[in-house]
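Just the one chain here, laid out as structure tokens, in the form predicted on its own.
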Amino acid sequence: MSSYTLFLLLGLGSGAIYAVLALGLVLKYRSAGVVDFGHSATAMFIAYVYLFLRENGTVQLPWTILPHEFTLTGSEMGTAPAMILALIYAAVMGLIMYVLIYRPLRHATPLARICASVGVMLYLQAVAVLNFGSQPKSTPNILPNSPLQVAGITVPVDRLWLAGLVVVLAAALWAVYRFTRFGLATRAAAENEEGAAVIGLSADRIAAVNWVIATVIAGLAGILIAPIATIQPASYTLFIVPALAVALVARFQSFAIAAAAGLALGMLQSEVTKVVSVLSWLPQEGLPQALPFLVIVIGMTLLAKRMASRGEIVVQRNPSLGRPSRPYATTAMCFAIGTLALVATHGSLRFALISSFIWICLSLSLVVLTGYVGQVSLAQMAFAGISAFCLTHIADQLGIGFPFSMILASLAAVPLGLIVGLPALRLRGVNLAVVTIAAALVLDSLVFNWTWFTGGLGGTKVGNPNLLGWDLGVAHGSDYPRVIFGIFTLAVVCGVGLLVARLRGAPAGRMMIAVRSNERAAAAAGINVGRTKLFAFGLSSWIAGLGGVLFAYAQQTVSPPTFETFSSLTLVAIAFVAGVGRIGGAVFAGIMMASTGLFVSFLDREFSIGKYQLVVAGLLLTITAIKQPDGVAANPPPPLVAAWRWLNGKLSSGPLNSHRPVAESER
């Protein structure tokens, strides 16, 4: 039993970090009404600031390409001065982020807030990878680390220090926000902004101060965990999932519950790690990471109706929807143009064009789910991955040939999509986004680590699609990539685009739009809201699964990194920036913005800038959420409008619908 107790105590380290991050999330939500998905990415960046101050006295700036560091002392700095300067840096960074990003979004829709914070997450993570590399970095111990004997068990004393700091910090925050004038003002502004303004309280100023405090707390968490877990961009950034689970248990209100739940979750994860090492029949990887997802789903289900609301002024305006004009003619024209483009290109550009087609298919899955029915999913690439890996088993092990293997593999994503969509019966907006990103992380860390299913890091090979003896594969001998495979992919994507276009005006599509506009009004009109949401999740996951199958055929060897959590976030980024309510937006996202798509690949070949794609995607996502939530396709550049009108032969409207007035029911 001593080893089990040891693992429990060791879990206090990670639990303390979850708790500290959750305290910051609670503070941000209470003061500004924002669930900040970029919170742990901020903690990660502040940890790097501390690391470089400690090592060589340089200050790191949150951008790339341009000079991003300057020398402060030119030599190694002590722990205390480096930590103080890093936390001051965090305060300034938090204030700038609030003023530039979150204050303009205080009265925005939940979707805009989600996308802005996801954009911050992507941007900071990408900048960290470019500037500091992806290899883990360690820092000297900050807290005492001598071994301590507790009931015959040797425990590093820094875990106990961390747990004690969490308790002290939670108690201090509770006291400040319970008894001080500033705390009372924060509560007043959160409960009734208009009433607070009448008595002379500035909700913006109060939220700014609280945002600064929360960012400093995040920076403190990032610095304290560095000696225990090492600093690494991806792992640090994804600490947001367990932190969100803890904040949900605390209903984004209670500091005490957040502290206790964070410590408990860390200890439970550590104990599961021990149990997994003893019971060989359990999944050997990813099971501890699955616990936050279970906490989130259970917490959301039980507390959805009890989540504390804030008294804020919100103008509910969803991204505007396009109304496809002449979908059959437009589809035929797109197919003809795509075929000509495939014939005209060759080599890497042709493959990039094929990749664009696949990203268009993936983006269309978000047009259905987020555009038409207003539900947010941050797990689309996970659905695509499930279908891609199922394809290899269906085709190779079951011996089912094309096209039935493709159909069955794409349908394999539907049950998973429905399971993830079940919380949507009670949740929406940011709460649903929390569930889906947790689901994506679980699939990434648990299912995609099953070697028998995915083949591990080496992946599994995928056979070419063969129809009646006609090889449709991407490669045949030295012929790569083949035009016939591009035409096959284009035909599938055009078919999906036509389906989504026809759905827009069909009864099912009109029910989706009604649910998006007002769920209560839709229910009063006789629409089954739950069934409509689940239908949207099922259809969306099927389209994403179809995109995953096309990815598998195109890459020939499919491996887990293709479908990692950040791929799902990137998909949301490019789809939202391009226009998540429009088919034209999906086309723009696939061709102009996808990391392996035509435009980015061309720029990378000519100017070697492809590595900056994630930085640009995160930055554009944040800017779009603030300035143009309808996306680029809602107001495309004039030359693009003129070219499309000329091709479409219609002066008044087109699939981009740039000048069609948007009905109030579509908002």
Contents of the next structure:
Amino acid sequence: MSSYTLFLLLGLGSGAIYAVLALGLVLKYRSAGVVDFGHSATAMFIAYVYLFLRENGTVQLPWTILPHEFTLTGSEMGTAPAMILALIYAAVMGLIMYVLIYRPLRHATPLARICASVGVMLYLQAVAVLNFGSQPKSTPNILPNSPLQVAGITVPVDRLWLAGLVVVLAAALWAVYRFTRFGLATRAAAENEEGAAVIGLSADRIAAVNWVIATVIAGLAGILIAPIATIQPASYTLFIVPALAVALVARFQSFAIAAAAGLALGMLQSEVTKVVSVLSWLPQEGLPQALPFLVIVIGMTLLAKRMASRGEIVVQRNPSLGRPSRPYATTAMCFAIGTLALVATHGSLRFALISSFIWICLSLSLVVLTGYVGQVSLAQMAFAGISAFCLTHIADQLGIGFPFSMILASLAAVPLGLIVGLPALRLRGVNLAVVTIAAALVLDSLVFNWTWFTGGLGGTKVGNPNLLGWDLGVAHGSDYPRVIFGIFTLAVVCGVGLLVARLRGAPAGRMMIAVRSNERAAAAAGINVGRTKLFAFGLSSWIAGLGGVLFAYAQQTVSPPTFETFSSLTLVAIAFVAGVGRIGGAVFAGIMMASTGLFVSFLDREFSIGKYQLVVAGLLLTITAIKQPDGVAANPPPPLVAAWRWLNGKLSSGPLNSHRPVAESER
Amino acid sequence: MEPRSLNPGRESQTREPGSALLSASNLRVTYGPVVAVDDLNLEVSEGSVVGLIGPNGAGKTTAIDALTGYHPLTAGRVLFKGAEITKMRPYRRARAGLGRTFQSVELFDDLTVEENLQVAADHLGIGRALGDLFLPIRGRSREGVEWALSLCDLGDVADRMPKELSAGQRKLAGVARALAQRPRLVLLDEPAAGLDTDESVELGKRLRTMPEAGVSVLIVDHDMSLVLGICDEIHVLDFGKSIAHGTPAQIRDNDDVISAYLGGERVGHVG
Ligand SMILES: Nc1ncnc2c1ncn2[C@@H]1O[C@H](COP(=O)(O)OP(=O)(O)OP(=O)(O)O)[C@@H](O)[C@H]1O
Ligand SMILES: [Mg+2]
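Form predicted on its own already given; the form predicted together with its partner chain follows:
Complete assembly follows, chain above in first position.
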């Protein structure tokens, strides 16, 4: 019995972190209308700043390549001064981030803001990996932790301190925003930005101050958790998921609920760990991580009211859409170019080209979902992973032959896509994004950790695709990667591209675009809005599933890391930056931006800068979200336009513009 | 000059149960404590043009929202084509032949005018839409689209995006989208707002011909000469309550209407 209590108390540690991070998220949303996916990455970075100040008195700057470290004292520092300096650092960093990134985005769409903050998250995490390494680092205790015996159990005193801190912080925030002039001003601005401006409050300055406070609180969270959790870039950054879930429970409004829900989530997770260890028939891996999110996903879907909207002036604008004018001819041309490129390359570059094809496929899944129907999913790679692992089972264990195994495996992602899409019937924008990332995490920790299904860390082997005795596989003897496999991949991707292009002008596509434009009017036009969204989720997850199957064939061994939650975020990021409303954007994302794709591999080979890909992608994502919410492909760089037109002239008699903007730039 | 001559003298008193296309009884709609529509009875018979007028905030838009399923009823029931549709979802009502427009137009900004109409005319279920992706359905009917385009005189701008249209054209495109579905009854929320006098007269003429094409009309508008000119009967709302009901001639001379709605002024100089 007492050990159950102990686990509950131990859970207060992570619970406190979720709670404090969620408090910051609530603050940021209430004041600036931003759901900051980079919040915990900021906390992580501040934790490193604290760590290095304390260990050797150096200050770490948030970039790489350029000098990013300078010496302050040159020797070890006390805990208190290091902490104070780190928090000041956090305040400055918060101010700069607000002014450079979130202020320009104040009137942007929720998706643009999400992508900008995902960009910040990727950037900070990538910089941390490059500058500090991905090994976990530990720090000495900050809070008192002398053992205390109560009723026969050793009470972890530091956890109690942390929980107490959460309560104090939440109460303080509540009091400030309830009673002080500044708090009233913040609330006034949140309710009616214009009104606040009229009575002489600068909504902007209020938001900046709040942003600074939230960043300092995030930094505090990062520093305090360090002794308990050890600092590590990826795991720290992923605290964003539970924190977002907690903030969602608090509807991004209530400090008290955020604090309580955070602590409760931590304790629940910890208790599940204990229960799982006792009940051996439960899945041993991943359940503690997954269960709370499962509860949240289901709860939010069933009970969701809409997140209280802020009275801000938002220019609602979706990413612009392309208009493929001659889909068949364009597809044929792309197939021809792709084949030539496959023959012209060899070795690792050819493999990178094939990877690019697959990333195009995955990006196309987002063109359907985010581009056409305006929904967000941060679980696309999880769908791809499900299909990839299903392929190993369908082909090897059930012995189903090639084209059918591939079709069945890709279809296996559809039910999951539909389930993840269900919340879209009630939630939109940010809420939906949070629920899908929680769903991705459930799949990640529950399904991809299931050794029977995935074959564990080593992964599972996949046989070559074999069409009536004709081996289409990526390797044959020493021949690797083979052209024929590339052509096979290219054909599948071209088929998907054609489908997505035709969708644009087909009844189904029109329904989707109508739903994205205006749900009320869509219903008046006789469109079943909910079913249309689910249809898009289904189609999109099927396309993602195809991508996963192709990955499986290309890599020959399927293993979980390819499909982790971060990959989903990266996918959304590059698809958005490249232009999520058009097929050209997906092509750009796959060829130019994917980390294993052609362009980055080429850069890596020639200049070995591939490791900076995430840094650049994060930076680009944030900048594009601010400067060009339609994506690169909406306004392609002039040399690309010229090359495309030249190719059109060469390869076909008529005009062959696949995208309207290209046509427009000709005028 | 006025299409009033088409008025067959269909008096509201002569309703026979079978001929009512839409009949709403005792509608009551509330926004929290505000009663926006209070005990409204309304009937549109097959082949008629019915007006619903009233001062700003009288509850006209709310009544349309209630009839089309956009806002739940606190009390009352709605029959359409003899069947109860009180609980039916908006898209089902649209498919059943109950079209509507919106006061603020609400076109699909990312689709051309023609696509706006086509998406309304399609009425495909998800299954058929999916099938169409892989095996295109040949020879889909464009009849409704062509008809609506020509009726609203939008043929020249069919390929434009809504953004490129004038305010009047956008309004008309909204009407055309509702018509493209070939509805049995269309509810128009201020179709003439934003049109100039000539355009408004033109619109009136076209609307008057709709019953011949099998489309009955319920029109809400502030343009008195339009409403009085084309309607067979008119309901007047004030503070959510029906204060008068009758032919245009009766409404024009009704003292309650003059005082409540027109603030004492004489009704427009029609006919
Ligand atoms: N979403 C809402 N929430 C609360 N009250 C509302 C809402 N919409 C309308 N109302 C109130 O309901 C009443 C009727 O409004 P409605 O829009 O139906 O009037 P209307 O007759 O269409 O006016 P107008 O001629 O200006 O379009 C008004 O008092 C209005 O203030
Ligand atoms: Mg109105």
